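One chain follows as structure tokens, the form predicted on its own.
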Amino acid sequence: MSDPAIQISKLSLSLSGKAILRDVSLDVRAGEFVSIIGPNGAGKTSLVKCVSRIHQDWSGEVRINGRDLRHCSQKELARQLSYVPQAEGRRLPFTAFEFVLMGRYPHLSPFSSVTAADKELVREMMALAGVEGFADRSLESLSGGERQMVFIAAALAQGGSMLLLDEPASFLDYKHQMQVMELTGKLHRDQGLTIVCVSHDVNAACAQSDRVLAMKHGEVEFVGTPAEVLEEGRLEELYETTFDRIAGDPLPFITPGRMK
């Protein structure tokens, strides 16, 4: 049996003297879609930042396609794994095409230049993300949703088989939330990408995922199928609040519990 695409074992992280993650373990199979849910402060974002090596001062073990993350060069990691942060108002003085083209950096050496093939691939990834019409627009002129789709296109331009997304639909309107969901679903289904996605939307997470990791207080509370996550009592314990369940096919739809 082959190694998991991502293997996390007893990962712990402290920041400014505060424990953020405690002995987190998770195996993600190649081609699997895993969502990470949990209340604010659960450690969800910190976990994907450790795997993408934004946070580096952690203990434990992370392996990418069987290789110890600590022994991977940044370019080696970037050829395999891309990270898309939350949509936010960062000011980036580039056109959309220029920004997506930067995603090709893991495949360039200090002495090589961008090729026609690189540019063609960038156009293909922008078309896949539905942002080819923004190629000559500055990032600052785009809406938050449009900019987020450009960020995903840049991650795809890296050419890796794994995609880490940190609340990719947060702060977006419903139209762009649906566009992000449709694109990530297509990448998983049609392109076979391994996807790990932090989400505050439990319904969306369960609709898209093969498995769901539930976190609380920096620890793993539960890992299971969407149907198991939605079982009576699980979410109530995780979020310490009540939920109503509306019958659906194949899964129920949850809403915050009605006030008494």
Contents of the next structure:
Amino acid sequence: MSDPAIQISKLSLSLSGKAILRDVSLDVRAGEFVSIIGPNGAGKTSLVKCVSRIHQDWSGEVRINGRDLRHCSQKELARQLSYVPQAEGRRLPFTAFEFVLMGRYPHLSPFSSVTAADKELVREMMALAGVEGFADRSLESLSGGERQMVFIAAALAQGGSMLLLDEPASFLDYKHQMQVMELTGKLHRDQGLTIVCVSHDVNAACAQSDRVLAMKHGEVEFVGTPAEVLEEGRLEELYETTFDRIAGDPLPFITPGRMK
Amino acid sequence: MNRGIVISLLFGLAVVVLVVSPMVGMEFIPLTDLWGGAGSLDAGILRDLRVPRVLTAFVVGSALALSGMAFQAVFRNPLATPFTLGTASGASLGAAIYIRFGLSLSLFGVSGISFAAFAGSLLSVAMVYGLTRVRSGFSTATLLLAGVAVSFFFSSLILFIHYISGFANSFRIMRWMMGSVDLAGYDSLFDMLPFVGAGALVVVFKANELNLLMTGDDIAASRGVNVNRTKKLLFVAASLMVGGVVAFCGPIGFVGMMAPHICRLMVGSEHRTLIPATALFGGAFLVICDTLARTVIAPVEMPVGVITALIGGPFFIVLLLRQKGGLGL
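Got the form predicted on its own; could you also share the form predicted in complex with the partner chain?
Next comes the full complex, and the chain you just saw is listed first.
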């Protein structure tokens, strides 16, 4: 059997003396779509940031395609795995094209500069994300949803086989939520990307993923298929609130609280 | 406007400024005197006073502008400059200590005062950076406060040194603290060049990293930038430039904050075009300010810092008001 694409064993992280992650372990197979759910402060974002090496002082082991993350250079990692941050509306003074082109950074040496092939690839990725029309627009002039699609295009421009997304659809309107979901679905199905996606929307996470990781208080609460996650009692325990399940095919939908 | 055209225009401006400024002064001296009237007084003034002074002003302006640009990108803050971060006061402290103790050392033919100023600026950056690292969750507000605190602390140390210095040293320190390029000859120009050159070279080679750092540490790291190492390298580079310049010219304000912003408004924030634009504009700007400083109320000379602030302030505000989306940072 080949190595898992992402292998996390006993990962722990403390920030300012506070334990954020405790002994988190997870294997993600190549081509798998895994969603991470859990209440606020569960450590979902931190986990994704550790694997992307944005947080560096964790303990435990992370292997990417069998290679120890600690022995990987930052650029080497960036060629295999890319990360899309939360769409929290940071203001960036670049055009969409400039920003996506920066995604080619891990393929540049200090003495080389972007080639026509890089620019071609950037245009392709922008077309894939449906943002080719914004190429010359300043990121500041785009809406939150449009900007998020540009961020995903930039992550794709890194040319890796793994994509980590941190709540890609939060704060977006329904149309852009759908666009993000359609795009991640397409990338998973057609391009065979391995996707790890932090999500607050349990229905969307269950509809899209092969497996769901549920986290609470910095620890893994359970890992399972979407059907298992939706079993009576699981989500109630995870989120400490009540849910209603509405029959659906193939999976039920959930809504928080008791419907009258 | 096309960025290539703006860069060419700025290059043209820099050339014109470098050619015209030496001719302007108490007396107009055509540049042709340099080779025409060899041995004459005019040729001497031109060769030994005005030309090195103009060249020095250009180098100083470029260096301060580039270091301000680097700080602004690394800290993602429009108010990060060699002055707000305490780098300039650190350099001043290093130089003041060097003058107070009447040291005269040199290394590889470069005066020790440059090394003293560089050490001071590096110390202040290290202190500011260290203070913000102690508490994680590194906010720019913390950083600026730390910079201001370090700056005040160093300034009071400078005053103390000033106070305990003898009359001659005290006068030298005071004169130099006013910030001016008028003490410059070829010697100090050549002493500055290695520092400014090395720092500028690092900045040029880190253009892509500067772009990515501006998008945020998380994105930069995920695109493959070794964030901490790159930041440290850029701090050293900016300290080299600030130290090399402040050692001879004292703290000259405003250029480091304003020039990069004006250039961002003209060519955008992509550093591969912003770097040459900032270097050219910062240099030409300081030459113009210095030319005004020595001609406006001639024969009395004003400190060039007065002019940079007088011209810079209103210009900056006008640009700020005309810009819809803010400062591009």
